[in-house]
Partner chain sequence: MREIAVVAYSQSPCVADAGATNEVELIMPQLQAVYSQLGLASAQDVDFVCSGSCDYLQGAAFAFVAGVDALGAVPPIKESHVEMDAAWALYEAILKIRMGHADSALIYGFGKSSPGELPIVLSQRLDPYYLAPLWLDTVSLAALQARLLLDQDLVSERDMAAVVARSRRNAMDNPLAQLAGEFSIEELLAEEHFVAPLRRADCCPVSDGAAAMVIATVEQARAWGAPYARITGIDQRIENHNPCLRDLTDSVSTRQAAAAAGVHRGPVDVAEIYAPFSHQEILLTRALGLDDSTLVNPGGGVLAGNLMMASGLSRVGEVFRRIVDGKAGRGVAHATSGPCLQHNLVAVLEGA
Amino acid sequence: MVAAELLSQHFELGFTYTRSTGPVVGKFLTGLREGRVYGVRGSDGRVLVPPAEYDPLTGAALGEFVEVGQQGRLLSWCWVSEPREAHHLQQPFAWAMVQLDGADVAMIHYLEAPSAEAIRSGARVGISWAAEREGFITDIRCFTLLEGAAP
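Taking the form predicted alone, show me the structure of that chain by itself.
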């Protein structure tokens, strides 16, 4: 049997353009810089966080902003035991689907936890803000568990 030679090529995906945030995403990012979280109300009454520019049901422009809480419920999660260089947290963490209080849909972000065993779906979590905020999604440094370790 002949050993196969492994071929590889470095590739970095990049976007070389600039996009304005517009009134909806701009309000969300400005809110993050100020330590507040805004969603937008859809035609069916649901509050979408992060906010969508257009209604997912009708396609109409959205603009009724709703401030939501800085705590919520962990709906689902996936443990990352070996973070990659590009991850903002360089210790093991979880990708988390968090539904903030007052929101009707979940957002995905980092969850800082001592171990995978400490996490359970349904746990209460809260925002840990970045020390310096500048109007990016990373102004939310991560979410943290508000309750003790899972039983």
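Moving on from the form predicted alone, kindly provide the form predicted together with the partner chain as a structure.
Single chain only below; no partners, no other molecules.
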């Protein structure tokens, strides 16, 4: 038996999914389209952003929406020096865990920054909105560092 020749082929697998949002995710995404950020209040009083449909502690359906701020504090971050093809920012960037003012949990999104050295945990950051908004998580283009925020 002869060893097999290596036969390979590039291909792209596409799943053209659409998804229903339901009222909670829909409220959040509608808010993003309007340039607003809504969270939902959990059973323990915490404001969850982005909103969870069901309480993470009790499993109860949630629906008390709370508008939160568009600036917040950087809880954690990492520096992507070589963005991957799928990433939305193609210059070196950071991923950020940001707790928006008025929210009690963080959310994860892109953070645009000139360099890793410009970023500190605890820094103040703000939302940079996409020019065209359609009711999708990418209506938030990314976070950016706020002026004079470096400690």
